[in-house]
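To begin, one chain is listed below as structure tokens, in the form predicted on its own.
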Amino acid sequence: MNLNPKQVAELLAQKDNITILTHFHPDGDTLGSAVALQRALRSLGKKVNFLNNDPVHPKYAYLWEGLQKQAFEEQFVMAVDIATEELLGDDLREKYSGNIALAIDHHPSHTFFAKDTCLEEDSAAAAEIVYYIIKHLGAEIDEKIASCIYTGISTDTGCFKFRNTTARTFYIAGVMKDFGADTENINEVMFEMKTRGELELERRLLEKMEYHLEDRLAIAVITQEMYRQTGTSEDECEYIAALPRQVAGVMAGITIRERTNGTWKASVRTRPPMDASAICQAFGGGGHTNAAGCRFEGTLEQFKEKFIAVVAEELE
């Protein structure tokens, strides 16, 4: 059943001992949405934890500052910003597949894996939906919740640069500013600060970037060896996904990351009329029109060959 934010609030008001799931390789939207809900529901006297499959970049630590994990017998499981159970990551998928009661999402590629779903494809971020759910819950939005929601919105819109940004996006961000969101520091940490290791990784990636299909496709690869050489890790480098698309003339950019378990994660960014979600669906993934992702096993060269063929078909 597809619920609206008011119906979600009514459902959550009846629940307790809640676990909120985030997607693997967590970003600002899945984390900001989860923690905003956690804080709001706890303020109403409920017991709530959030879980993620992968390590979280330390830059997000301000989101759950002051929160401690609560001990309780889990009664209700929900997911935020997750289009498919594949995006839970291996451990969470194994534990929770088929047992998720509610999914809150904004991806057009959503697969309706939960018992109930709140899907709003026009929302720039899941955090926009979460804002209205919290309003309907009647929970007070303090500066910490406001910072969580602002983080989700700002990161999923590239600090309001991406095409998914709407008038409502700006409105909610402004409301969060009024509620005390630390927008200045969030913007600096999320969009301006890089470590020396991150800059070195970026340099190596750009040096080896490949161009195909008359320079309309750019492919960048990050290996585990590159992480070791630069002292970085996968959870530090989400922003790098946008680099291949920044080259003039490139219609589709892909950043392929080697994961510690030997599999590969691909982040696809496109310019209109290219559809990143359609490209990634060919590999079992999905996402938005201009930003999507997928995972794959096998050799890097096999994947690149298939990816080039899929993009070539989309370009026709």
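Not measured: the values here are computed from a predicted model. Just so we're on the same page, rigid core means the largest C-alpha set that superposes within 1.5 Å between forms. Residue numbers count along the first chain shown, from 1. What changes on going to the form predicted together with a further copy of the same chain:
- Residue displacement note: Gly66 has its CA displaced by under 2 Å between the two forms (rigid core superposed).
- In the core-superposed comparison between the two forms, Gly262 has its Cα shifted by at least 2 Å.
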Contents of the next structure:
Number of protein chains: 2
Amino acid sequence: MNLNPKQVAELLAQKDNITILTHFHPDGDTLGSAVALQRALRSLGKKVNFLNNDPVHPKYAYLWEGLQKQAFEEQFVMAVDIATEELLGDDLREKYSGNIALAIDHHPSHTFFAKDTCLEEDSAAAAEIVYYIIKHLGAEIDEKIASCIYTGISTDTGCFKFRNTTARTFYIAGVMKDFGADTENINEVMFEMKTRGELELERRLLEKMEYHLEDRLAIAVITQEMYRQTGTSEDECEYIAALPRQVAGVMAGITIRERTNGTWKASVRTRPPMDASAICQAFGGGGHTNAAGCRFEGTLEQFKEKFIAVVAEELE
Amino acid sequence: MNLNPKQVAELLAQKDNITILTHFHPDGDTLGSAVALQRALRSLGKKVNFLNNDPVHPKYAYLWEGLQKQAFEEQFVMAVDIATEELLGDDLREKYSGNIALAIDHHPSHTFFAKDTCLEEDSAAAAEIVYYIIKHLGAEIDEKIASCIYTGISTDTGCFKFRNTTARTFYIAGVMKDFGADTENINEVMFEMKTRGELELERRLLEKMEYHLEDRLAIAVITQEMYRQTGTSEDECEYIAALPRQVAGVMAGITIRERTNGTWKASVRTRPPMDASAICQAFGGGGHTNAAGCRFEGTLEQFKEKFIAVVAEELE
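Right, the form predicted on its own is done, so what does the form predicted together with a further copy of the same chain look like?
First the chain shown before, then all remaining chains and molecules of the complex.
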């Protein structure tokens, strides 16, 4: 059934012993949304944990500061910011596939895998929906919850730069600021601070950026060796996926990264009317209209060639 | 006299044939504020022009789209986003020094050079103050005025990242979005799009960035030759001043740029508790606590040495 935030709050009010699932390769929105809900539901006396399939970058640790894992017999499982069960990651999917009671999401590519779903495609972040759910739950929004929600909103909008940002996004950010969200440190950690290694990785990437299709497609490649040589890791360098699209005239910017198992993944960023999600669907991936992702098991050259062909078709 | 936005509106309601002055090396806030006021006052039937001391980067042209200069005998001169008469630039200062009726500003270093002043240091941008003045004037805020105000707010907060951002900043941004501000294109032009030349300049700057004082001070230098070799210009590359402070551990990031006359200017960005304004005051410059600027007429080496000494003292 499709529920609105008020109905989700009514449902959650009746539940206890809740597990909240985040998506694989967890980002600020899935984590911020999950921990905001966890904190709010716990403040109402419920037992709640959240689970990640993959290790989480330590920069997010402030989200769950002061929280301990609780022991309970799981009675209700929900997913936040997860478009398809595949995005749970292998371990969580194996354990929970087919048994998720509620999904809260904002991706147009959502597949309605849960018993109940609260899908708001107009929300810039799942955290926007979570804000209204918490309001309807009647839980107090303290500084920590405000910081969680602000993290989700600011990271999923590239700090209010992306096209998904609405008047409501700004409004909720302002309310979170009023509720004490530590926006200064969050912005610094999420958007500003880089290590010297990250800057060196950026420099090397710029040096080798490729332009195709009359400079309307830019492709950057990051290999495991580049991470090793600069002392960086993939999780630290998420932001770098935005670089290729920044170039004036580029309609699709693709950052291809080598995975530790030798296969490849790509982050695709587009300018309208190019559809990043459509491009990634050609590889079995998905996401938003201007930011999407996919994986590939062949060689780097094959991956690039297929991208050039798919983007060429989209450009027509 | 110190006026609040309502009193400024009452004063402006009685005036006509108005000239609005912007600061030298004009940025998004001084231009957005000036043109928002110009549009609002013109919509009330008044004659209004704005003046720049220096050429304006073409990326700002959307602000005054559709506006023509008007012919009138100047009766009232006001300054927006200008802390001191020096910041008018040589030509405007020569013409208007001592004759400015009203200053609207948000810089703590404001010197009260005008007859009346509306100073709100808590405003992230002069454009925030301008929003309230326009509201009190009773002028309609159309899409173009909304875009001007959004430009001022977003550029002076580094797209809501800087510490000057308040709940009110988000609130006004949301209202401007509701009034039709073209945030998508503004964000793209102001914060995202870079030319290949700019990226190449960035790469060269990263290659030569210097670290001093146990890596707490980072200094980047851009020479006129670097602009020439990459086909860029100083106005296009304003954003680059934020780069040195981005490095983890850096407390003061300084970008020194060669001016066309062979002298030097610097943009200083700090993290708390370091005071960028205090550092620049040692060179006769000024600005905000975490972003300030100054000029220097000696050699590059002298400029750097003095910076290292001043920052070392501030660090203690």
